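One chain is shown next in C-alpha cells, namely the form predicted alone.
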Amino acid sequence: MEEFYINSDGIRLHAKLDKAPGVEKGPLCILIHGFTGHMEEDHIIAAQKAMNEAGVAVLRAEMYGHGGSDGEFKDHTLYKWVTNAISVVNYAKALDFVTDLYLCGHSQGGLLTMLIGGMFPDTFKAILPLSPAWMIPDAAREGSLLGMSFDPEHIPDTLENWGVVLSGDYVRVAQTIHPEDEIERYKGPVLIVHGDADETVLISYAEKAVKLYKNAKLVTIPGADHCFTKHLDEMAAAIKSFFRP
C-alpha cells in the first residue's frame, strides 16, 4: 500500500494505492467514499479487497472536506468534488502500470461516479455506483435534503441536522446538476449494487438508473442497508464477480 496526496487546484487529496498481488501491469479502479465518509470505512475496504482479489489495483481518494484531505466538510459542494475527481482521474491516467481504468463510488461517491463517467465516457472501461445517491439534486430542487425542509428559492446560508452542518452553497450547486445528462453520455458497462433495505437511498433510484443506462446491471442485496453493514460479503462478491465472471 502506498499513501500520498494528489493535488487538485491547490487542495491536497489524501489517497492510498493498493496494487493487486502479483500483478505488475493491469487494471485500476478509482474508489470514492460517500457523504461524511472516508476511505477506511468497512464497505470501502471490502470493495477495495474484492477488487484486489480480482486482480484490480485500487486508488482510494478522499474528496474535499473528508478524511485526510484539505477543506472543511461544511464547505464542500458537488462542484468541488467533481473538480477533485477530475484531478484523481488525470493522476490515474498517467500511471504507467495501468491498462484499463474503472471508477467506483458509494452513495454521494456513487452520484459522483455517475457524473464523472458521463464526463469521461471514453476513459472508463466500466463504472460501479454503489448505493448511488443520485436523488440529491432533485431533493435540493424540491427543498428537502438531509431530513431538512427549506424554501428552494430562498436557500439559507447554513443547513444543520443530525449534527451535520452544511453551507447553503451545497444546495445551490446541487440544484444545477442533472445526473440524467451524464447517464445518457456513458455507454459502457455499469454495475449498480444496492440493498433493498436501504432507507437512506431507496432502491427505486437504482432501479430507475439501471433502465436509463445503455448497458447496466443491478445487483440487489436482500436485507442490506445503505452501507451493506451486515452484508459486506455479498457486496464484495458482486464486485468480484463483475471483474471475474
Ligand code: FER
Given for the second form:
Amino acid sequence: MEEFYINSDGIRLHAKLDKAPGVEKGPLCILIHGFTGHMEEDHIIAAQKAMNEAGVAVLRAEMYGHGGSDGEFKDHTLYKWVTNAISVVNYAKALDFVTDLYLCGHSQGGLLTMLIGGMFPDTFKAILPLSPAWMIPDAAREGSLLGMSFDPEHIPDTLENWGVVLSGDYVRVAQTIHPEDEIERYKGPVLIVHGDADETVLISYAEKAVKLYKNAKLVTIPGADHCFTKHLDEMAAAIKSFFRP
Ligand code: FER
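Same protein, different state: after the form predicted alone, show the form predicted together with the ligand.
So here's everything in the complex, that chain up top.
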C-alpha cells in the first residue's frame, strides 16, 4: 500500500493505492466513499479487497471535507467533489502501470461516479456506482435532505440533522445537478450494486438507473442496508465476478 496526497486545485486529497499482488501492469479502479464517509469504512475496504483479488489495483481517494483530505465537512459541495474527482481521474490516467481505468463510488460517491462517468465518456472501461444516492439533486430541489424539510426557494444558511451540519451552499449546488444528463452521456458498461433493505437510498433508484443506462447491470443484495452491513461478502462477490466473470 502507498499513501499520499493528490493535489486538486490546492486542496490535498488523501489517497491510498493498493496494487493487486503479482500484477505489474494492469487495470486500476478509483474508489470513493460516501457522504460523511472515508476510505477505511468496512464496505469500502471490502470493495477494495474484492477488486485486488480480481487483479485490479485500487486507488482510494477521500473527497473535500472527508477523511484525511483538506477542507471542512460543512463546506463541502458536490461541485467541490466533482473538481476533486476530476483531479483524481487525471492523476490515475497519468500512472504508467495502468492499462484500463474504472471508477467506483458508494452513495454520494456513487452519484459522483455517475456524474464523472458522463464527463469522461471515453475514459472508463466501466463504472460501478454502489447504492448510488442519485436522488440527492431531486431531493434538494424538493426541499428534503438529511431527513428534514426546508423551503427550496429560500434555502437556510445551514441544515442540521443526523449529527451533521450542511451549508445552504451544498443545497444550492445540488439543486443545479441533473444526473439523468450524465447517465445519458455515458454509454459504457455499468455495474450497480444495491441492497433491497436500504432505507437511506431506496432500491427503486437503482432500478430506475439501470433502465436509463444503455449498458447497465444491477445486482440486488437481498436484506442488505445502505452500507451492506452483514452482507459485505455478497457485495464483494458481485464486484469480483464483474471483473473476473
Ligand atoms: C440525504 C440522503 C442521503 C443526503 C445525503 C445522502 C445530504 C447521502 C448518503 C451517503 O452518501 O451515504 O438526504 O443529504
